[in-house]
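One chain comes next, on its own, written as structure tokens: the form predicted on its own.
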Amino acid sequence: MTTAESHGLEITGLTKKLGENTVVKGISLSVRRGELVCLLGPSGCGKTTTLRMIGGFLQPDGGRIAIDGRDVTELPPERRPTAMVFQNYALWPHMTVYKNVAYGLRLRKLAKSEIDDRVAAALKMVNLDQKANRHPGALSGGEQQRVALARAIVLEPALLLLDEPLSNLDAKLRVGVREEIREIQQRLSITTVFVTHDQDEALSVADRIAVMSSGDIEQYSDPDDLYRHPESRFVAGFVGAMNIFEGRVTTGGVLVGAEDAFLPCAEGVLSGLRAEAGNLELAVRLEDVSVAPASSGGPSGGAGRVVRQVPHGHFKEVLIELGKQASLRAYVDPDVDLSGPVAVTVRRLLAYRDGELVYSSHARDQAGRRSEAAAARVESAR
């Protein structure tokens, strides 16, 4: 059971306003001790002046901050257990990589023998200690941000802060280093909080997710519920890639792009979604989606012609134009022929009413799962 006393970060509450515009408006956050939560979400959602406020650098309008159950929300950034890793790194290009990570150790003014041996450790954990005499500008991006990740975890914080840290880095190299960061923290067991705009770096690195929108908190919750169970309307558009239609629920299907195109669903989907009446915003991930050639002799409803086909090694994208105005997007095997005409069907959705979640056989799926393994223990009993 979490208790307060267990949580490394405890914000409740916190507002910042920017001119006249409030940018985070009253958010509360629980980030338990040793794990490491992402703030996600697009350019000016308000997830780094959370940061910033959370590390000292700005100071709350209003709200509580508390790191290991004290609160530190008056206390300056040198005064608080924090450590953190900025966007551009800010490294002393004058200073070596020794210097620059034992920086912050001298002005504890530590004993050199205990900055020798602390810095030492540090650079081995980020695999440069053969680099300590370099100079930032002779090291590589990857390199230079490990520099920063070790200047911050020197000094043994309660806390640490990771604002984009990888955002200067290209595609390739990004995935080798957030891994290393993961593994860093894990071994160290230090509550971070990693502040990001790239799905994909929440999703592989964190053990919960805030999506935040527009200065709000939209769902906080561990990566596989976030993807599964999207509880609005935003996130289910913003993690993952995901099919959205206006529609509305018929026999079978839905239909969908000014009603000039049907998608059949698999038996049970649309169970607990007919009562629902109306017009829907329904949601379909690229993976639950079938795609066949369609039989000649086949149901005319989700029938489409593939017009665009890109590979990704072990499974292809596929967009599928259904009618005049409705297409979709799947996943499909490299290897399937889909030159000729196409027949659909929705192994899952999501629906939403006015952005929120009203429905989602991803969760019938699941309670069929429980209620299967409930009935098989009962049986195994007799």
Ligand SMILES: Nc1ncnc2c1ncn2[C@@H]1O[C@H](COP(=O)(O)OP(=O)(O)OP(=O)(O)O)[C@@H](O)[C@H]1O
Contents of the next structure:
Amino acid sequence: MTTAESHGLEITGLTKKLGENTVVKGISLSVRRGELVCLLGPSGCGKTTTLRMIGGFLQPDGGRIAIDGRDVTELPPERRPTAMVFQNYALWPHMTVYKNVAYGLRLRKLAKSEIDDRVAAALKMVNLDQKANRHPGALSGGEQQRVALARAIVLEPALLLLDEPLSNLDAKLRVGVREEIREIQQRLSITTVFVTHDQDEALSVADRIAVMSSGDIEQYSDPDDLYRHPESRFVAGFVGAMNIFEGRVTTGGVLVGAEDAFLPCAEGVLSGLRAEAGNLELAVRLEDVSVAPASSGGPSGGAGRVVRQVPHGHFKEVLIELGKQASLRAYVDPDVDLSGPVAVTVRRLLAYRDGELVYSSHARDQAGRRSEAAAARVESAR
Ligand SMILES: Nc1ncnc2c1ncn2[C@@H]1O[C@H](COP(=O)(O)OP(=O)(O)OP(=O)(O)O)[C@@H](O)[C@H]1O
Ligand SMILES: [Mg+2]
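Please move on to the form predicted together with this ligand, as the form predicted on its own is already shown.
Every chain and every other molecule in the complex is listed next, the one we just looked at coming first.
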């Protein structure tokens, strides 16, 4: 039964074995109505397999799938309120844009006038109403991608499934088309699952992101939370640029780089970390490092030397040598001259032991807020 409170999509304990491997390992995920959720993870982590199960193209070995409160686990694709845009967008080359988009509606045997109206509206939405009579071969990659999107949207699905919808586009077009997808998705308020291996894409389009690794969900958070509070070493390394060190805490500070250098931490950063004995992995965002000429009388910090500078227009990325085997990357103001000795201060860090977050120098993190994914894992293990 559909209720006002039901989710747009609710997955519980979804499992799939392919060949010898369990490629989806009992994942649970709730997507609110109208929300865009990204499944983000490296190649082979089970994103497409998960999406195909949601769309009904692959039968799960265990678990349930509900859309708008209705269990669809046993239904074939054509009886689910879903539309899927496949990675290679699979347009029919011999059909015009109009016919490609009308195809699904004709299968549903709708009246010609209704098909015409809905196709026209969908093409207008993706800005292709002027190209309805072209064949896909006479369209750019971005235009073909938008036809694939129109073909899905025209079905008015309750749930839109997008598998790497931008992977065949060049860098500039990717940004343009992803903004269009987001805009249309929000305007129509379609619940959407968007698969990508590109963390930048996920951070920029998603309401929430489920980071997957080896068939499991590592963390399920909004983009800001995911970036600021990665709950596992895997997420810390996968989402956003990060310095990662192996090290341990001593009375002198945090020893890193085969123990030949100290991380130059601000005092507040270190205070809570002193309790953590043994080997740790330390993670520091590039914008959480202050770098200033040592002579400037600015904030005191560890001494370092800038060995590489990479300009990025309005900022630059620098590589700072801390010891023979330790260096630190940082974002700095492009106008500051860092050719001489520099003072370096780490203003914030995260520490992981055995892959799990054990310390964050930000007070908010220390409350140990568990992600919904972690809570769901605990729940499904019961
Ligand atoms: N038919 C199959 N038989 C056996 N193993 C399979 C089969 N299809 C996929 N796999 C394996 O399942 C795992 C998950 O595949 P899946 O296609 O879901 O990954 P993905 O996250 O979508 O990766 P990508 O980013 O490369 O598209 C992979 O290790 C893959 O090799
Ligand atoms: Mg895939």
